[in-house]
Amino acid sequence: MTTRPNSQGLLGLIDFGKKPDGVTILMMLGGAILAGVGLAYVLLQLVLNGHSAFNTSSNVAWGAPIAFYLFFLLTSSGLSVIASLDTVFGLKVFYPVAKRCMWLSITTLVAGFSILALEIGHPFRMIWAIPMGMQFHSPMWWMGVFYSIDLVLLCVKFYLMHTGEWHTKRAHYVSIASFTICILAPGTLGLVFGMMAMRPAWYSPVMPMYFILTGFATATAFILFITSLYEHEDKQAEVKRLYTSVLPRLFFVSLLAVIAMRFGQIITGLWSNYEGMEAHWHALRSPLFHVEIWLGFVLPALLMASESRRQYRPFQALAALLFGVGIFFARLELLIVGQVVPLFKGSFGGYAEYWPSATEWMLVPAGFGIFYVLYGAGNWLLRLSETSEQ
């Protein structure tokens, strides 16, 4: 057990006298303006002209902030999975990321909480209302109660780790409740939508394991990316191999098991005649289906496919980048895909049209700006490269 002394309370946990680098600035500077600009857009829209700035009908009642807020969530969940690998599984190996997965997981989660606050109108009245519904049958109300709980916990694993509390029993058990939380918000969370027998598309009983699995794909490339951008030769021979052959190696196997899936659910959706399921066929005129297949998942894994590729880091850097694309167009096709036959009338009449608004699109921004600035102030002010000291 290692812990450090602290008489200044919170405040003195912040390292304030150290200067931040030139990424970390840009890093900042650039998700200041997103947010800023993002921010002022939505806000000034719906004081202008409510939750009718969202392009949203009763054909379409879930538009792209559902699909945004999705990929933020399951992100988070799948880093807090990566942070967990040390400290409830004793995979020593991951420990010198396990810290900056923990606060990229909290940075996520919040950054989708605010898009979710944006889009539903009232954000506080969660606060009461969700857990005074008592709708224990609803999925929906076990992924906001899961979901309240996991950013508790990761902020509480995050202090401890700071503090030099790895290897505590209060440290484990926290781990412990903290990796079964951010397996069941995100499996939660696919039950939303795997339990709608009224939208076929979405019926499924793998939803939850697919939401699981492209979490933890995220935020493999999330943290291969990240760890990309710097230079791996002055390591040690120990976290070289981590960010050289794990982490890649990890990413591609994610990824191929992604791959997997979502070959099994297209050919499952196409051959089925069920009604509902022509989605399916709609879906393969969609840009966006062909931006997830294409650029998001066959391209990074001709890249990764390679040892020699997966070692070279604007390649690691490129894959987990186009993979990122390709998985937050995944969300919106997903959510547009299960709702674009009409509900109980069929595609007789037509498929119902939807493409986001200006207003929606300026959540992208606005949620990547504050992912940006609080990351950065985390790689700047909370000494996350650090790691245990066993």
Contents of the next structure:
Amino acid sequence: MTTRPNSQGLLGLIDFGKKPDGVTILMMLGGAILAGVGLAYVLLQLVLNGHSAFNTSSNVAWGAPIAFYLFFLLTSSGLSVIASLDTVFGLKVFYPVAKRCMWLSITTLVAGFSILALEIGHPFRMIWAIPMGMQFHSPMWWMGVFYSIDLVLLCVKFYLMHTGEWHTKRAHYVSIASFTICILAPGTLGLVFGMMAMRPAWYSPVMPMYFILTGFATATAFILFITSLYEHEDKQAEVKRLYTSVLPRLFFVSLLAVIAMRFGQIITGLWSNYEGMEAHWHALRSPLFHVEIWLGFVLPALLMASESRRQYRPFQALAALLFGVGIFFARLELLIVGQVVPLFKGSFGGYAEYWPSATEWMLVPAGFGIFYVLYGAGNWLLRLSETSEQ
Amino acid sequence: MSRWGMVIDLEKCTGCQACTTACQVENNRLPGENWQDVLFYAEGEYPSGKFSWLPRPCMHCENPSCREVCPTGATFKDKDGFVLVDWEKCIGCKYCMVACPYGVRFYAEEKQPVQPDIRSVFPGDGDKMWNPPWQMPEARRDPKHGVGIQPTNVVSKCTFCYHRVSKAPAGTVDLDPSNPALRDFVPACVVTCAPSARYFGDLDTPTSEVRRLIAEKRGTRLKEETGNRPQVYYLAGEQSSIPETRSTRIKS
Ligand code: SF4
Ligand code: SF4
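Got the form predicted on its own; could you also share the form predicted in complex with its partner chain?
The next block holds the full complex; its first chain is the one shown before.
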């Protein structure tokens, strides 16, 4: 089933002869419109108003853009972990989605980086200042290092898969390296928040695990949702088993783990008297929180709880979509919870106010647009359904 | 080498905010961007309620968490104990703002609470954020130490008036503003403080005035549990106290 490229060079790896199907065309067109509108709006606002187009302040220094890029970066790592389940651990049942996961991982990472570049004060200075800084005591420095290596390794691994190298020694080494980085990178991103002892609502050694786990759960939701758009792919028995049994089960189990962890966080947060932890009570009064918990976590878990519902593709797609929305708002909720109790601002300010501005919201279509265009292009030109012969 | 530190006597402080204003003018800050702020606290209820205040500059911590998290090294601790931001290296990631336990860092690229936005009234040229009507002399500006008119998209904070203190004659231990020979080297907030509630000197010299006050009047530091070890000490005395909480929780 694997076809080898027969012409030389990178362009030779692309199947220009193939016609894109309807869903793919829709995805690319829709994505281009979203990205165009989103980026045009954000860039225009940044030129006209600078970063004051964002509703962040000296109290809430990190706003929605950070939550959006967290969403994409963590999903990317989760997808790469799924792709590694076969290439590193030999779980061959995942072969049919491995290549698609790799491409999804690259595209979500690029979308996340694009959002980050628009959020940061000096994106170009970052390119030299972070490597030259050598600030190895900063979790953010490590995050930069790991995610940069991640992108390179993802591309190398995808290239090897694309040229038919699934089982060679070097493919195996690249896979192991890529898997390791895909645990380290979201783990370090978790540390960026988890190490902040002065922000008690974030401070937790469990944060890296929470980031890795939620990234993995989002990745299973992503792949379930995306593959549900391509019914024609599950003709073979083992592929069908993957989509109707293995992946939904994995999704259900990871959902339960996320729920258990999140409830643990909430209960300890509400119980603690430690100053700053009152943010959890504040969260309880926020609609975001309830969208996250009930609509985003509990409802999908109920939908996936029975074997018969799990096999039903529309239910899978619905549960995946709901979880995607839930985890998206969960990222925003996490950002706010750590900053809502102001640090040393006197007792007349109350909680810090924050809601994303239009410019910040427009980063969402921008990010998803970039993702759809790239993913659609990959689906059209890069034989993403290809699997290993072995 | 010195380790400059400040002592603020809360029994003397009247909460007049002259320090805040002096700092604003000295350092060309935007309205509301108070490197040196006076925070007000209300505790308890009438008739037994208490109203208190706390002047709060950057603590120039011994172990500054802002420096620990900075991914570029833009935030650094100088050999004389100043914690500074190199505006030519800062990428505006704002991690230091998240990590400072005292909330004393500012990102001025935000929607200004007061309109019209004063930055558009006095627009800056080049990469300068604005062009204030009062300006520090060109020769004193020093973006590598976070001094002067701020460039866009970087983080700022109190410098302990680095541009003044670093010019003090070598070997100076007490920067006493009542000494005319030293006045130009004393931080603006200390010079301005009408009741002389602020003291500035070398924490490493056992005979310095700041060390003596800390020892005799039991100087305390804020949020010791974070391990940041501020170089700003408060004297609470009998008539005053450090405000009890920053908590926004409503007590039941
Ligand atoms: S008070 Fe905050 S900004 Fe100042 S040195 Fe300490 S951690 Fe850094
Ligand atoms: S905003 Fe600037 S000073 Fe602060 S952590 Fe980032 S690079 Fe360092």
